[in-house]
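Take a look at this one chain, the form predicted alone, written out in structure tokens.
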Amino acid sequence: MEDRSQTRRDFMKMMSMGAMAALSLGSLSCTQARVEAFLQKHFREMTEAEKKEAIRRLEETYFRKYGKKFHISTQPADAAVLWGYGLDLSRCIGCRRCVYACVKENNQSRINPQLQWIRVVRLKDGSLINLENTEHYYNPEKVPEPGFQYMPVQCQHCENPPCVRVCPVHATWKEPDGIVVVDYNWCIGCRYCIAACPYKGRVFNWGEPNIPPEELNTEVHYLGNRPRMKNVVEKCTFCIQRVRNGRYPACVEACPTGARKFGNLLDPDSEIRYIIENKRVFRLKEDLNTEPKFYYFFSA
């Protein structure tokens, strides 16, 4: 069965190479890279050798496109880790520094299109029970504003993620450490996952991402902040490239008030476990049984 699959794959590769060569599309090396990328396996089906080859091809593609050498990690999840996030709403001042740090760390398109994985919404004091009246766009001279409070929202990394269930090509899934990821090379841009997410945690690349070369972050993860392409869906990954190397997500480090907490839910001594066990926490739309691993709380 494997030999037959390989034969079909080789045949498709040969036909594609022949067609592209006949059409004289660009240089030969560029054409080969496009064919190999088109025929690339699903990330979870790749052998280590195939992953290594895919990474080599991607790094060469990025160097040709951006003139910079990228380091693309494929570091897997640690079996002893299940990531959880805490957000202290009594400390959030609505400054959006988390948003800007996320954009910079995760190579999000800056303009035309402008994409952001974190939304900070503003709501009047006492109206937390009615999130339908939140404001997504506010621009005061100073924050925090009297009479208002703020709530950052991003991918909630659900235990039962509806976005994963609806993907027709299995391009998105939940990793063993709880991070919901996307294989951008397998995403077909149908946006079913965006429609299924009750938290508006995903965004779509309607145009070619636009990032100034001098602002590119070249330390990336295949399932995280590597530069994306047009017509794919992307989202928060808890900064997978950082947390699997013992670092905090960029938004946690950037928060000037310490409102953001992050840690291992399986570690009974972690800060996130202390918060869950000792604070009055809540999760967004718990009635949907999505079981987010994103906990909101008030410390004061």
The other form holds:
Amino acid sequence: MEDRSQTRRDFMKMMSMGAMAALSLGSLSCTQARVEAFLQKHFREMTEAEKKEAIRRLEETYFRKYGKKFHISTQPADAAVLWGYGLDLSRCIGCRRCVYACVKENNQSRINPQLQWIRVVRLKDGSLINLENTEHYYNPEKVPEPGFQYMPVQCQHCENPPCVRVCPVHATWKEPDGIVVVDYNWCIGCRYCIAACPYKGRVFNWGEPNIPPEELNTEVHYLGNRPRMKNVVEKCTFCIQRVRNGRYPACVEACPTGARKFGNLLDPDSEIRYIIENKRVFRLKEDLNTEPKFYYFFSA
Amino acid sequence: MEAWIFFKKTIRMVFVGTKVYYLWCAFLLAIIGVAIAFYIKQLDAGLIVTNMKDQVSWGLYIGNFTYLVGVAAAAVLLVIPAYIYHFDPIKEIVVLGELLAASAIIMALMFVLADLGRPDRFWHIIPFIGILAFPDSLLAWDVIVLNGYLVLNTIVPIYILVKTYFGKEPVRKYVIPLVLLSIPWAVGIHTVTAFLYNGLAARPFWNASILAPRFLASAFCSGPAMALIIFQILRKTAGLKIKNEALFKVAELMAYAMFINLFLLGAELFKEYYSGTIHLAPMQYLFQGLHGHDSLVPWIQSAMVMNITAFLIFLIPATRKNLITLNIGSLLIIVGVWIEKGLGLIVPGFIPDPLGEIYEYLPNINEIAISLGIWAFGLFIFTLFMRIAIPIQRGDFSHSKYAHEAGRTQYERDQSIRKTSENS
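Okay, that's the form predicted alone, but what's the structure of the form predicted in complex with its partner chain?
Entire complex below, previous chain first.
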């Protein structure tokens, strides 16, 4: 009896010592980074110093995870800019190169879950407005197919975004240049914004995002294409990391037919303004009063 | 000091009971244990272990949440006749009804937590500590009204029970304002929950002004149905005193509620089918199937049959006042409304999705296990509530009785009772 209790006590002692050792040795910095990330404030409530600290921590985390040095920008919006997007439906051939350029540029999860911010749907000629008749999974030998029209849909960057209104924690908002962004570190994963979006502009990381390290894009923006974590919502940001640096979004660059146009709505000489003023333009589901800044048009 | 002794005694109370009580608790704890294992798996891998997708981004969890908010709201169907119309047979069970509402709210909140992708960031939604998007987000409203309702429905019954334990009459001027407040608040929780879906223009199935009234009407059927069954079980097992009269009265009120529920559903079906616009699609998906996809059709059809049968049972006095048919009707309502408000409301809202895609969702084993676990937890909490509440109401568990057992003489005990009755 005496002996057995002695061994039990020894066993307990050994176990607790082991646990202590594991806790203290088991990558202390990792635990600390986790605690700091847990306590991290909303992006818009951070001071400049806190932002710097958050960026440093993120860059460290990404380096540990992917073995790559990231450059995370927090470049703010330019007050003289309001971004607008034009999409020429008479030119789109449904090749979906934009989709894959977007996936690559914006570090979307590739497999399980597979995430895409742009969805190109196929419609029969003459039934463009009725989105009930869309075909999502078509795979022809050659595009375009006769008798069909293709319509890429992505976040429309609404002036009155329903997704922003419903978010219970203000984890998503509209930037002064019109880009609707998400603070991935603040999103609680309730998916109310997905329910509220009439354009399927948002997707959810149902599992841990999966990107081959060699395909990572390390030039990122905090509110844009930096790697995400599981169970948060993400969306098109008009390639915030590019457009705030004077570049076109990746989808615009990738389009082989030049169907995609992008520019500053406040600049009367911009191409997007020319399109709105001179082409037959429409916006998706205008009856919902969301005021998209994504303009579909016909050049032919 | 007295309060501390009371607290210690209640703790002791829940650990002792009959064999049936232990078996029941063990049964519930076993289900909870299995659910915890599944939840740990979900925490680890993410919501990918569920059958939800971007196309149908809410499923069984949010369906159960919606249903349980209705069950909680329905406690007013006991509160109103008891406190406003002083219908005495119900007065005896109203405290139990409020505790049922509290248990339902706890379950509803747990379902939201189970659905949350990042429960680790739960604090973001707590006012002042995080950022609660009030008044923009209806989810923020829901957080406030649900927690407020939970507080109301725990402090009122606990106050009444503690007073009863000490052999005193509850002070009406404290109880009545809170009870009166709980009536509009109950309507409020279900209205806000309806508005949560109702306000989304992207989802035409929910974006109908009739949604909130329909929610209330169906809630006033399902909640009381659950109460009817539970009270009869407690009458058999725990010696709860409750008259048939009270049960029949509740059943009568349920018949009216079910009539309004069916009428509003008919009104909605008429509008959608007669005008036949593009907004008909989710309704078609639910009731007939759309483009060959019809996995919800047998569910909603059986729900309709159950609800109409139950309505007839509760409408006809002969079947309403027969305990066997009454129980059949209650079970039909519990299941029928669960289908209508769970799978039948949340899922078709997402089908077809905004770009016309159809993804047929049915919950998988992970979601079912976690949901059963939350139900078991709610029943467990409710069982513990009843373990304390019923003996207090019966007078078996009271201050004077324990004082007597602690060695006081019969004379002293009588004195203390006399004193308390003089005071009140």
